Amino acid sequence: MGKIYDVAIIGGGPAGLSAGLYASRSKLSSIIIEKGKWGGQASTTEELENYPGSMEHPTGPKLMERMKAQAEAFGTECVKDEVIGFELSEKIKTIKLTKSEIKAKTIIIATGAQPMLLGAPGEDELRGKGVSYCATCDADFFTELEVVAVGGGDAAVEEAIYLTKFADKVTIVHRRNEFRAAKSLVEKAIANEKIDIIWDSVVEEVYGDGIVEGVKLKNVKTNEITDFKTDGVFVFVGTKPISDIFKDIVKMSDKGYIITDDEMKTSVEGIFAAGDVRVKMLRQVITAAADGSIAAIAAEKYIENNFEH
C-alpha cells in the first residue's frame, strides 16, 4: 500500500509549518504539500514587528525560512506539488497530487488566503507592470517614484508606510472617510510627510501604455471622476480564502472560509483547518502559527482514538 502518513498538511505558510513542527515533535509522520512559495503571505511581508520575540528588524522571509528548517529538523517532509483531488470514502484518506498520491490518517488544511482584486479595467493587463499586491516584493522598483496604495485596513496602512522607504510619495485612496486600521498605524501614516490621503474614493480604472501611468478616481459621494497621475498602484483591499478545492468536502462560510471548532476540527472527521483559510477574527502570523499547533495536537488525539497502535 505504500507509506501512510499520520498527518498530511496542505499549505506551507505559518499555519502549515507550525502544524508540521508540532506533529513531528509528537512523533507523528508528517508531510507538508505546498504549490507556491514556502511561508505563504508571510514570506512577502517585510516587517514582522508584531510577532512576539522577534529580533530587531525581523523579516517575514527570514522567519518563514527558520520555521521550515525547524519543522524539517524534527522530521517533517516538505514537498512542492499541487493538490488536485481527494478520495475520502475510506478511513485512510488519499490526497491526489499532480505527480503522485499521498495517503494519510488525517489532513490539516492550511492553504491560507490571497489578495482580493479591485476589478477595475486595466488592473489585470497592467499587473506586474505597475500594479502590485505586495509592497515587499515590488517596492524597490518604485524608488524615487510616486505610487497609490488602495485600501483602509491594517495591511493597507502598514504597506503604505513601508512604501515610503522607497517611493517619494504614497497616496492612500480609501472608499470611506476614516480608516479601519489600528489607531497607532493611522497616527504613524498621518505623521509621515511622504503620505497623502484621498478619502471617499475608489479606483475606477488603471491606465497606461504597457506600464502604469495613472488612475481614474471616482468620489463615491459626488460621483466626480478625476485623473490622477501615478507610477504604480498597490492594491490592499482584503483577502479571500484559498478554499475552492474543499467546497464540496467541508462546511464553509458564505465567503468561503472553512468553519472549525476551537480544536480546528472541520465538519469532516479527521480533517482539520488552520490559519487564514478558516473563519476567525484575526488573520496574522501569530494566530496562524497557534492554529497549526492546535490542529496538530487535535490530529494526534484523533489518531490515538481511531487507529490501532
Contents of the next structure:
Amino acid sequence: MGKIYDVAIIGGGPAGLSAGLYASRSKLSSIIIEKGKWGGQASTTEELENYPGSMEHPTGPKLMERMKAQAEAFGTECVKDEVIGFELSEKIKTIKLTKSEIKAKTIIIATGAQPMLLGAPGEDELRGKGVSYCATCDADFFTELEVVAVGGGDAAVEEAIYLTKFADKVTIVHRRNEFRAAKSLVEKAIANEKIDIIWDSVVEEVYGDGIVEGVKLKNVKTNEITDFKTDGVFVFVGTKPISDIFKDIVKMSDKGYIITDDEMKTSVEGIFAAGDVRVKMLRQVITAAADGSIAAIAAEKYIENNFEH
Amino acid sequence: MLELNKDNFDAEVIQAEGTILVDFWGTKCEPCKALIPDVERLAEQYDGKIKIAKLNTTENRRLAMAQKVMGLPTFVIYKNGEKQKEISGAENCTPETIENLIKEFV
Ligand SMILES: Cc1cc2nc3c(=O)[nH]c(=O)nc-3n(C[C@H](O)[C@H](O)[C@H](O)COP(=O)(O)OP(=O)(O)OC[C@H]3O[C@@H](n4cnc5c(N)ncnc54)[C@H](O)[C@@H]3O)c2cc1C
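Starting from the form predicted alone shown above, please give the structure in the form predicted in complex with the partner chain.
So here's everything in the complex, that chain up top.
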C-alpha cells in the first residue's frame, strides 16, 4: 500500500502554505497540491503593503516564495498537479490528481478565488489584447499609454496606484460614488496626479479591432452612455470562489463559498477549508494564513481523536 | 527551447514554413513562469512534430505588441507566418489547454 498522508492540502496560496507549515511543524506528514502558480492570488500583486512584517519587500511574489520555502523546510511536500476528484466513502480519503492518486487522513481545501469578470461584450474577445485581470503581469505593456481600472475595493485602488508607475493616465471607473477601499489607499489615489475617477459608472462594452480601443460607460444614475477611449482595461470587480469540485461534498453558501466553523471544519468530518474559498468577512493574505494555521491544528486534533497511533 | 527576440522573430516565425507555438511570457508574470516547465516538457514531447518557442515580452515589448499581444500568459499558433489561434490569461492557459492547442495543429 502507498503512503497515507496525515494532511493533504489542496491549493498553494497563503492559506495552503500556512497550513503546510503548521502541519509539518506538528510533525504531521503533509502534501500541498497546486495546479498553477505557487502563492496563488498573492503572487500576482506587487503592492502587498498590509501583511505584517512585509516592509522591506512589499511584493507578493517574494513573500509567497518565502512562505513556500518555509513550509518545505519543515518537511511539507509541494507537488504541481490539479485535484480533479475524490473518493470519500472510506475513513482514509482518496484525492484524485490528473494522473495519480493521493491518500490522506484529512483534507484541507485552500483553493482560493479567481477574478470575477465584467460580463461586458468584448471583454472575452479582447482578453490579452488590452483586457487584463493582473496588473503585475501586464502593466509593462501600457508604458506611456492610458488605461482604465474598474472597481472600488482595495485591489482596484491599490492596483490603479501600481499602474501609474507605467501608464501615463489611469482612470478608475466605479459603480458607486465612494470607494470601499481602505482610507489610506483612497487618499493616495486621490492625491496621485495620474489618477482620474469616474463615479457611478459601469463598463457596458469593451471595443477595439483586435486590440482595445475604448469602452462604453454607463452612468448608473442617469443611464447615460458615454464613449471613453483607452488602451487597456484592468478589471478588479471582486472574486469568486474556486469550489466547483466540492459542490456535492461540503456545504456551501449560495455564492459557492464553503461554510466552516471557527476551527475551519466543513460539514464533512476530516475535511477542513481555509482562506478565500470559505465564507468570511475579510479576504486577505493575513486572514488566509491564519485560517491555514487553524485548519492544520484542527486536523491534528481530528487525527488524534480518530486514528490509532 | 528556442528563445525568440527581435533579431530572430521574423526568420523563425513570420518567414518560416510550418507550424510554431509561441509562449509569450514576462519576467513579472508569475502564472507564466509557473507554466514554463510544462511548456519545456511539451517541447520535448512534441519534438519533430511542432516547433515550440518562447518570447520574453519584458525584453521585447514592442515586438509582442506588434503581434497584438498585450496580456500574459498568451500562447499563439502560427502556420507559415500566419496567426492561427491563440489562448490568453492565467485561467485559460493550463498545461492541458496548451497541449490541446498543440494537438489541434500537429
Ligand atoms: C490583484 C489583487 C491584489 C491583492 N492585494 C492584496 C493585498 O495587498 N493584501 C492582502 O492581504 N491581500 C491582497 N489580495 C488578496 C489575497 O491575495 C487573497 O486573499 C489570498 O491570496 C487568498 O489566499 P488563499 O490561499 O485562500 O487563496 P489563493 O491565493 O487564491 O490560492 C489558491 C490556490 O489554489 C489553487 N487551486 C485551486 N483549485 C485547485 C485544484 N483543483 N487543484 C490544485 N490547486 C488548486 C490555485 O491555483 C491557487 O494557487 C489581493 C488579491 C488580488 C487578486
